[in-house]
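Coming up is one lone chain in structure tokens, specifically the form predicted on its own.
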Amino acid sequence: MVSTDQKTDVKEKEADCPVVVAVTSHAVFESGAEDPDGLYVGGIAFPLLQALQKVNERLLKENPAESLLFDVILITTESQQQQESSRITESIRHHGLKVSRFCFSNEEDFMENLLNNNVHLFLTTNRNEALQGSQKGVLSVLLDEHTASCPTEQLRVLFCGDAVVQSEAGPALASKQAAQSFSAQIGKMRGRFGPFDSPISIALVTSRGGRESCGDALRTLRSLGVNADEAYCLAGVPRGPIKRLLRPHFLLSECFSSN
């Protein structure tokens, strides 16, 4: 059975379009260690969530009556952290996250939490997790450990635009429309701030084919209200040195998929 949702202290913000992001407990803390006061050590995906709050405090010093903002769950599906639930939130404060909502949920029933609040983007680092919430139409990324390595004043997106053939209908489609939604509000983040100094940075990169297949690319996104900021294409050239230096939080890969 799901929990009742555990509220913080975090200023409510208007509900007109947030961008609602959901990232495991497992993802952001790391597992068993804790600090000398008790406290969880920050895990992979804390340079993620300090490089969204970064963006949220720059988009409102832009426009404090801003409304298109991150609004950041923290799932828990571990039953020993669901146990220590008070650690948790301490552990959100002492490190300065603003984290919106608590949802404590089991393994089988995570899925409805991010149904539940109109999730947009899933981060874990449970492969299965990830897989699950694709099948249901969520756009979920599986953050891996070049992650915690990445910038935390800057959130960095990069796009990999080669085309997927995928099926017309369910699973496929919907995770299509997920990531495709998801990346127009990025867009329309990134198009807030002039070309330099922005808190937002988008790349594409193309592994496969010429300058056409790269230009198609850059349409789609365009299409979507998103314009890169860099882009490579490497033409069957291993995307490894250009992951490495670009450091992106992570990849986006599903609206270029082809129906």
The other form holds:
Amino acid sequence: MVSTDQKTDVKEKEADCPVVVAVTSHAVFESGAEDPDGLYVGGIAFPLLQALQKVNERLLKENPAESLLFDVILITTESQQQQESSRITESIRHHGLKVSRFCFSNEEDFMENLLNNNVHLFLTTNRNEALQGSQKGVLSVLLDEHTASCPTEQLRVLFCGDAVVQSEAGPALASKQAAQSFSAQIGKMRGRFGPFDSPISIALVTSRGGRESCGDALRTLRSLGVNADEAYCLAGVPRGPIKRLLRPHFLLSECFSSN
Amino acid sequence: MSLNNGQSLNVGGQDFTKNGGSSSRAPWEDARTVLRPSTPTRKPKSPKPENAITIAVSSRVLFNMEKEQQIYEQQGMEEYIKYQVEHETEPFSPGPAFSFVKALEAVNAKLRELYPESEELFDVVLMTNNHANVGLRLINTINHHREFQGHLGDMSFYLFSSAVLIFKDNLCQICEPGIAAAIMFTPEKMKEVSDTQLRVAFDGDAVLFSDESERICKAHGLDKFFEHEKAHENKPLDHGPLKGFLEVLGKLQKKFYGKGQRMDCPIRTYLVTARSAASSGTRALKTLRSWGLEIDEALFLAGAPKGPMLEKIRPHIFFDDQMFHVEGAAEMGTVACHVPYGIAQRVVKKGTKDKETPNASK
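Alt. form predicted in complex with its partner chain, vs. the form predicted on its own above:
Entire complex below, previous chain first.
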């Protein structure tokens, strides 16, 4: 395994550790595509990374000494990409993305990499990888083409409050604890901003139950330190239209699962 | 986010959007569909939206949030949210739409008795651009009223959304074709209304009917108006934004008649118009007939103020396109809604957005 540190100035305070987000190169770049300069073309996770970056910028604007920031790591298991590591780093730089670390690993090791790097959130477009991540207790989110169409100016997180209904994108096995601690971090970040003009927006959807279900979910989130901006109690209505309206970058449901 | 929907109209100090029901098709363009497959609870099922008559109410018409509104206006959003959260377990008291919603549920109960399999029921949806943090207080309030008053339980959809982003979309979409919308005002002192019979009163021009005749009146005066109406007596007027709602009420009424409940039908409709019985009223009645719609009582006031008449009728809700009448009604204790449609709006004070003119409903 080879890892290259692009930046070593990510602060780690006792109180507020950065939120480490690992994303696979498959998610960041469109596979097989190249722009006229021979660099990789932005893929599905692109808007999401830009949104994460926006959040960081705003956090630092509020407090230049802020340590609760997103720390993005790029992980790739593709040996070809690893051989062309400069192409990756160039592409990243060209697209204006800020990645603090690159982890080149092979398929066997990459799970360990996640754990060693204390990853709070793992983003991938590969279902197997997501599954593996979950099984290891890392909050793993499977990105799909919807993510690609999400806004870049604001990070939008959607909590799905019904334990029964798992987020379609994510595997069902992600550990509750990982989800809860990530949620708490997001909640904290959200708290750095006021009600308006926030670079993060948190929404809650409960699908099946009535208002009790919604009320419980709101309370659960609150107990994690998460104050939702919006809440939708659908009571059986299909989630599709709401999701299309909200355009969340990703969905989290594991906080509410009963096991 | 703004609690104020941008239309500062000040009778009773309240101003938000309350949607009258549309026809039996789901009225929402995209996100706010209300669909409920059967839920295995003891509560009565909520109907699927394609079968139901969906009525969306804003939290501030359903409940009295005057105090909180003041806090928002004077101290800002954060204080407002803080206050709401601190008082989370204190239920709100009823707002102007409360008795209307109760009456809807009473009608539902009777419909269920007579037609247990039917999904053609009112489906009340709470929509509010309140912050999600206020959601818990709203939920607690609904629970409270359910326990103590036995009603108001069956709302099937709650939407707490603070983002200006979302709400702006809502507002535009609410006023898209197909959705009847109106702004409800709180009377100073609400008169008591029936518990057993839902009463809905409509103005004629620019509410049930299009504003075509009003245009003539405004452009050419009353005489021209009478002439025109007489000449076109047999030509039905075009429909207005609330026609669909009347239609749907009529449909439900027929269901009651079908079970022998014509005399004390739980729904009663009224036309309260400035037209006069002697002349221009004929065209109104003929138009309704041509649409196959019945109205229980038609009151032709020939220009007299509507307030006193409404006070006698005691409708749960009254729709009019002219603020003059809305205010007049509210002064005398009727819950009146302003339908922001038609030529009358051009003459109104600044601040009214043009895009909030609802097109004719289905």
